[in-house]
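One chain follows as structure tokens, the form predicted alone.
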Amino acid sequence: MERKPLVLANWKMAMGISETISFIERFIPLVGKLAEEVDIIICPPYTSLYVAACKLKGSPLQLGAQNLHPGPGLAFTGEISASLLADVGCRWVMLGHWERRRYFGETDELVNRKVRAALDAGLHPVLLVGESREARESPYDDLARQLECILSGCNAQEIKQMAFVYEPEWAIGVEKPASGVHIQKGCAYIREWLNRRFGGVGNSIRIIYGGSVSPESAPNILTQPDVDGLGTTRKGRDPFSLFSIVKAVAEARVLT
């Protein structure tokens, strides 16, 4: 089943309101046509949101958040929720990032409740899973329970307004990323997960790796037959390095 190729890029605490004017004024011109073969999400801070929608408009590449609160209610100081998020022009929200896990105390229930909150705003999820720094050997376990928890609740037709990002805990940050028969059984397990507890749904369902993507990695990622795409955050940054990976994602696809 044909997919859609996409391309992820969290900018994390990074990129202020000049930044992201800089990069989306160079970035669009340079990339291109190649937005149209490929999905391309920019998640900016929180700061640069209303300002990426209105440099955004008109072209297609596509708004994402980094995480959301999950209410309801209003009263959560220093909170962001799903409808502010839908409101000032996001079409997706980052949920479950290893990060908010690891620093945050972000637990798989909560995960839940956020993909709760972010289907009844009208925004698509993008679910960041993938195994713990302990079970970097013996990965499934850990993604089963992780998945089995943050999907609790929903269905087939809600799971195809989603997007995975496999990210294992042990890849993020580091020099290279994991190795391409490392991410391919990852993906694939992801894949057939969803295939059998939501009726072959898997098959369409977007499936991208991140954890230290490179350009110069991206290739040989993306020969692996699961690896839909990819998500970055430092090369994401710089407008040249997204291109030669969105590039790279585009090229890929037509080999296949």
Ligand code: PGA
The other form holds:
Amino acid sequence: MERKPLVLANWKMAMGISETISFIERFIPLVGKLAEEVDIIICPPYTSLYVAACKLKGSPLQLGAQNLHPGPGLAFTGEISASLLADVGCRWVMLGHWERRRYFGETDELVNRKVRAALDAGLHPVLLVGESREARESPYDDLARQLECILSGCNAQEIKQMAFVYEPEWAIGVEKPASGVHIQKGCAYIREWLNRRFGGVGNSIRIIYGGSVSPESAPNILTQPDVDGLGTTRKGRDPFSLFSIVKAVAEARVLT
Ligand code: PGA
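Would you generate the structure of this protein in the form predicted in complex with the ligand, following the form predicted alone above?
Entire complex below, previous chain first.
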């Protein structure tokens, strides 16, 4: 089944307003028509979302946020709701990143509430799933537990609005990504799980890999049949590196 390839750039707490403007002004002409072949989602910090939305207007690049607060209601000082993200121009929202889990105590139950809030506001969730450092050698229990809980209450139509990132905790912010074999097994596991639970829906869902991706490591990862694209942080803040990753993703698709 044809799945449109996907690239996700999560800028974390980097990229203020002038850096965001300069990135987008350089990246759009660099990436040119490739942005129609590959869905590219840029996730700036909250403070740069508005300027990014203005600069991205009319381009095929898509805007995403890194998190949301599920409410209900408005009385959560300092937090950002799904409807505020939709209002500023986000189409996507990342949910379940390991840094949220590890440093903010986010549970699968909370991620599930965020999924519901995102869908209710018309946002598309980008769900990050991956085993913990401790489960590196036997990841599948972690993956099954996360998927089971974060997708609880969702139906197949809703799953079709999502994208998934297979991102093991131990592969984030290190020198090298996980091995091709490890990545393929993880992505295939997620796809099969979705197929089993939601009547074959996994075959049409984008599942990408994240964790220490670079322009150099990208082509090898992309030879794996269940990898539909890549997510990156460090290499996603430089227009030339991100362009190289997008190019690798587009070329891999031509080869398969
Ligand atoms: P990295 O980060 O690309 O810098 O390894 C990945 C992530 O945290 O999602």
